[in-house]
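First, one chain by itself in structure tokens, the form predicted on its own.
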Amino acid sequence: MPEVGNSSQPLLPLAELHCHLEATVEPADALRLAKRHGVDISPVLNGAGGYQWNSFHEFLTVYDAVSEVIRTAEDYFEITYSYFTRMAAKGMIYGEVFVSPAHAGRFGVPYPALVDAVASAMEAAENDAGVVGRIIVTGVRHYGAEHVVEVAQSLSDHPHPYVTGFGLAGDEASGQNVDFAKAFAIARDAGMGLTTHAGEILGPESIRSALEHLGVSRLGHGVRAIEDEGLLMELAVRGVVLEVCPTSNIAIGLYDSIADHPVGVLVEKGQTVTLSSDDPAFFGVDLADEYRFVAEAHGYDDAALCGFTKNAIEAAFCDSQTRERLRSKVEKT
């Protein structure tokens, strides 16, 4: 039988739609990059070889600090290739990563160079390990609406075949979704798939607002829809996909444990659920762990786990030819 993340056995095919590229950098790699660029990141490290933070807002600050060690296009190539090949060895066949031009731009990596570096690494990882990658260009909402419009305009002005989506991340409580409608309209006109973080820090009202003003087909997290039966029905009717990241929700204190997490109830109530790792290096997990944790908590067999992968492939921001190739990989399992 296929195993999740066990390379000595046939691997279960995994697919991920919600992962921040900067947050895939493991602490040891961050230290190596910090040394390369003369950056001191010791204040954000704990004594156990991990990153340290105590609240969601502290997490955002530490995230920015770790991102400061990624300073060149070569760095972006390196971390992207490392992540995709590492996860291919655990069964990942497809992954989309959020890429933030704001973080890259702080150290002079312009948008085209950033995208070229990440895309080149994805192409190399596919050639070497068989894993397919795509880019979701992401604005940071607590940097302001004008920033997010600039990001969307860069995406529109510099099309790239590996850039297939647009998203909004950061502090969910910063600004109103209507403030970002212009940016999403630009991305929609550029042919992008649309997603946004909603229904994590804030409740169902943030999801309703995202649907109304941003026109997204996917929700980053979206788990707090569980608090509103009417909203659950609306999401099911619309076919909106939830990018669920269980460990992330637990780490920020939204739920106490995987047993308390509503992923299983969301599935039972007819939601289209996918599994992702969000910020794997910060939480000490990866995509294979997320699949395993959910399987153990809910007694899911391989067929049920493959259901999450199939959901992700159908919801992926990729072309039809790529989707068909991915479907065939799952069907062979």
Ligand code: HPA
The other form holds:
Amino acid sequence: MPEVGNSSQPLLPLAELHCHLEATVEPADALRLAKRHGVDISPVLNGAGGYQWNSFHEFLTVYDAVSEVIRTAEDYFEITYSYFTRMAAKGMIYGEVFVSPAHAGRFGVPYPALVDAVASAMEAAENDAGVVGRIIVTGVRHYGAEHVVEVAQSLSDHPHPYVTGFGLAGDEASGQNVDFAKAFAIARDAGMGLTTHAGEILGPESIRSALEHLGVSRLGHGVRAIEDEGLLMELAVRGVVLEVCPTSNIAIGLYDSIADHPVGVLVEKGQTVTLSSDDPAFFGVDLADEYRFVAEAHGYDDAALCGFTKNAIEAAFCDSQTRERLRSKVEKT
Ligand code: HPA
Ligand code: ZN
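Given the form predicted on its own above, produce the structure of the same protein in the form predicted together with this ligand.
Now the complete complex, all chains and molecules, led by this one.
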């Protein structure tokens, strides 16, 4: 019988659609990079070997501070290769990561070099460990709508086969969705799959307006749709896919525990649910843990867990040949 993320074989196949690349850097690796570049990250570390924050806003600040240790294209290659090979060893067959050109740009890594570095690392990880990776280029909401348009324009000006999606991260409560419509239109015209964070910090209205103004097919989180029966119906009819990150929702205080998390109810209500780790190095859990937590809380068997992987593969921002390859990997287990 396949096992979730256990080193004994065979592994249950896992797929992830929502993970911020900068948040895959474990504290020990961040310290190593910090030393390389002469940066002090001690203020954001707690005494127990983890990152330290007390609220969602503080989390975003700490996230920016940790991102400052990633300064060169080589660093981007290193962290991407590390994440994908580590997760392949736990059963991950496909992963999309959010990559933020604004963070890379602060230290002079231009957009094309950033994308080349991350894509090359994904290619190397696929050759070495069989895991497939793709990039969702991401704007940061609280950096403003103009910045997000610039990010979308870079994406449009420099097409790359591994850049298959466009997203919006950061403080969900910053600005209105309509402010970002122009950026999403540019990305849509460039052929990108579209997703945005919505329905985690803010409620159902944020989801409705994301659908209306941004034309997304997936929602980063979207879990607060659970508060609105009509919206749940609409999401089910439209086939909107939820990138559910249980530990992240618990870490920011939206739910008290996995037992209180609505993932099971969302499934029962006909939503297309996928599972992701969001910021694994910040929360001290990875994708395999997320699958395991959800299985334990809801008594899901391997077939049910494989269902999350299949949902992710069907909703993945990848080409049809890659999707077919991934389908056959899951069928073989
Ligand atoms: N939520 C929103 N924005 C982010 C996150 C997150 O978990 N991580 C990095 N940017
Ligand atoms: Zn996120």
